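Just the one chain here, the form predicted alone, laid out as structure tokens.
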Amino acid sequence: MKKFVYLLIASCFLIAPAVFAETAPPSSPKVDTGDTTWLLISSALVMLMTPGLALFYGGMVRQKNVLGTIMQSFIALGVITVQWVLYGYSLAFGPDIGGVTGSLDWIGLRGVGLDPHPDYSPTVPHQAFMIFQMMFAVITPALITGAFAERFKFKTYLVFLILWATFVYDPLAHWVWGVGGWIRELGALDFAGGLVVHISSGIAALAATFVVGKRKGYGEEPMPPHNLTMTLLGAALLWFGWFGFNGGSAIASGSLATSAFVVTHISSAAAALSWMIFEWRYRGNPTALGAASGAVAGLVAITPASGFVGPMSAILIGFVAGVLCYFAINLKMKLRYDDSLDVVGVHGVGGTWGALATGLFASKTINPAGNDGLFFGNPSLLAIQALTVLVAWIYSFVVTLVLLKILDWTMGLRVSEEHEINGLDLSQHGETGYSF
């Protein structure tokens, strides 16, 4: 035993110097400071989503659930940043492999310094663009958790994180942005993450409903939302922090940043009155969490068309989201799956009309680097992009289903039916959200 120790420290001295060798080196006089701090409060603000998240969930939640809940999106922080810097972005982002995945070459972020990377980063510091994304990687495995909270296992959900960011998040990042994924030689646009983020955490939501299964109660007794206030906060949170989600998405101040930011706006302003309008006709009140979840629809489909549309495009592709997103939502009582925080209606449905909207309104007036969609007299890219919603969807939900079902036999899934009725932030965390 005691030799095998020292053979494995002793191996750790022979690794350590290729894994750490990777010193900063000085400042490139290539690095445009505009763009890179333009770029770093960009990457702050999507930090700051996921808190936003947490709260925008754990306000729906019941009382017992609340901690529980901020929990799960929290630690997607710790969880996350570690493995996008083990190994993560060099599967979204490093070189090619067959169009499918990255290299390890940028293992532990070795080659990944504060010069500009010519394909991703070429007026800011590599490492600024590798953080940017991060902060993506993280909130997108976070937003599944709507669709099985209240019953889910922490430590199942801990492994789940690293097992779903890598299967599926990663991959997808690659095919869609990555140098060489073959998503992105078909053409397919995809400006902020409608795919990478939206679908494929909507979808997982879907699978995870079939694999987890109801809460206890669910559909016999009353499970509002116990602090509505929190709810709006984290939603604000959220519309304030997609300014740099798709701003930031620009890579560079300036124009096209400016444009972004506009239409993330105008989208998510349309969706919260749509979804308002709707709900007062057809439920009799106009209510502060449809006006919230109005708001995040707008959000989500305006993400992947974020660079490539103008303003008219953008108030028409978040009114449209706010009527899709709120009857979807309500089909779900008619279909009978507990998804529990509507993620399936809001990104699910979202994600995907804002990559369909994407190949109706891009225009080239926009962005010359884009494409034209239907609108503007080019109907393929449309299809380019039905197709790449389909492949999202497929891939999502079929490794999503598969690495539940293999955590379900062997760590579990849900917590007992005991905890489930005392709440997951005694049962799982030893502690209450509130003491009066």
Given for the second form:
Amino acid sequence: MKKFVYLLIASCFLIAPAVFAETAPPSSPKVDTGDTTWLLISSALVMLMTPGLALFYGGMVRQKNVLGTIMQSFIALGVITVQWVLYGYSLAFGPDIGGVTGSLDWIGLRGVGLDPHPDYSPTVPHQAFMIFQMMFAVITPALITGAFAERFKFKTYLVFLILWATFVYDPLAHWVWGVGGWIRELGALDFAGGLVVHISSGIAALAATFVVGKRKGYGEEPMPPHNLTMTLLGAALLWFGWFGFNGGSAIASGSLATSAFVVTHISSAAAALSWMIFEWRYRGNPTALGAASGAVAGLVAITPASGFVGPMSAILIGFVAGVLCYFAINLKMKLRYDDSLDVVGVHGVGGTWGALATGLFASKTINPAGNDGLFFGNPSLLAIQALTVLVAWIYSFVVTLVLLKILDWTMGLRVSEEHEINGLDLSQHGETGYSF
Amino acid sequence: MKKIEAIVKPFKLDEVKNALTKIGVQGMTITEVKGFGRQKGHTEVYRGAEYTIDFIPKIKIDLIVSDELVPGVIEALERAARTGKIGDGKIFLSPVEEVIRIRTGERGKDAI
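Having seen the form predicted alone, I'd like the form predicted in complex with the partner chain now, please.
Following is the full complex, with the preceding chain placed first.
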């Protein structure tokens, strides 16, 4: 750990002179203040999703693990921010090498200044685009933590964060969003991160449940959520932040941002309803946890489609997302996997549905820069979407599996049995969440 | 002097308290407790995971009263705490040897 910290500090010094040498150029007149305002606000909205996720997850674990769970999300803001500045942004969005990765030309944000970037943000300072994308890079690995909640070693988690961001998130972001990235060149549509954020984290979660294993006592002793009001508050913050996540992905203020904002809300609402209705029908109660989970599933599903579909399509996408994800988490119970907080069921399944739904419902009348989906007379888009879903599934699954195996052999993934029984709060952080 | 312990449904606490103060009971101690009897627990379902909750929350009321108040107190407790459904709780009655008021040192009935 110490070595790692020294390395981190040393690399800051190595990169710093190059960065300081480049005095920030005066902002160019091409900058649109309205667009910039919206993108900066969106960045702040997406930032808030990570603490929101921390509360969403924190409420669902047992009391003894509340801080440990919250920390796994919260600290991603620290770790990934630094990683993104040092080299993550360059790997994801830097000048393309062969369609598979960004180069290291932009390490330490060298050359990422206050002028607009002609491809990524033609009317907004490049740094605004960079920090907006940073917030996506932060929340994505945090989403995975729900799969191994209540048993993962914090020290190993910090290393996992860096490795996963470097070898899964950054390459995928480049393929899908980077200029020259091969999935982007293929014509696949992923407006705000169905592949990059939700399938990647949801499938990484699937790999993690295999490698990390079940919680001690899973299936034998009750492990009910300890504070669902916290979970509902977290879901509300996620919903709120998602307006920036999807609306901001227009990288401009105006009609496209509005359309994405509107369909995001509609899908979430429809999915909250459908999950609640189906749970009511099959389990007898319309639960608050079900409504909150449905809302998140709806947000996940509309994410890749949000810049390409209209309001009625959004109702359908959301409604189906709520049902699909509800049945997916019930299937997990039957298969006895301990994906503790249902990352696979919500993000993996919801993200996959969203990516495919984009191939069904996308319409050029909504976004001329997009494409038409199957229901608008173009079946080829659905094929491209399905292919890229498959690629994202396989890539995220295999690389995550390898990374976790290596960490298992070298550092160990799980806390000791005694620590697991006593809880992560005391064993990993030396504090307790509540004293009243 | 008798000690009366009553275990009642939490939502009945206010009614029970009012019924007892009305007949002259001057103090009581309550505790939030969990347990089960014939009512057993219940099941809760969280995202498809079903948990049986064995211990259900109840309120335990402790009273020390002089012998002549006992029948009235029991009658008031039964009346106020009863819903007629399973899980209404129980009343336990036991003798108390001595009561001491710490402030004045009074003993016995005067200290209640």
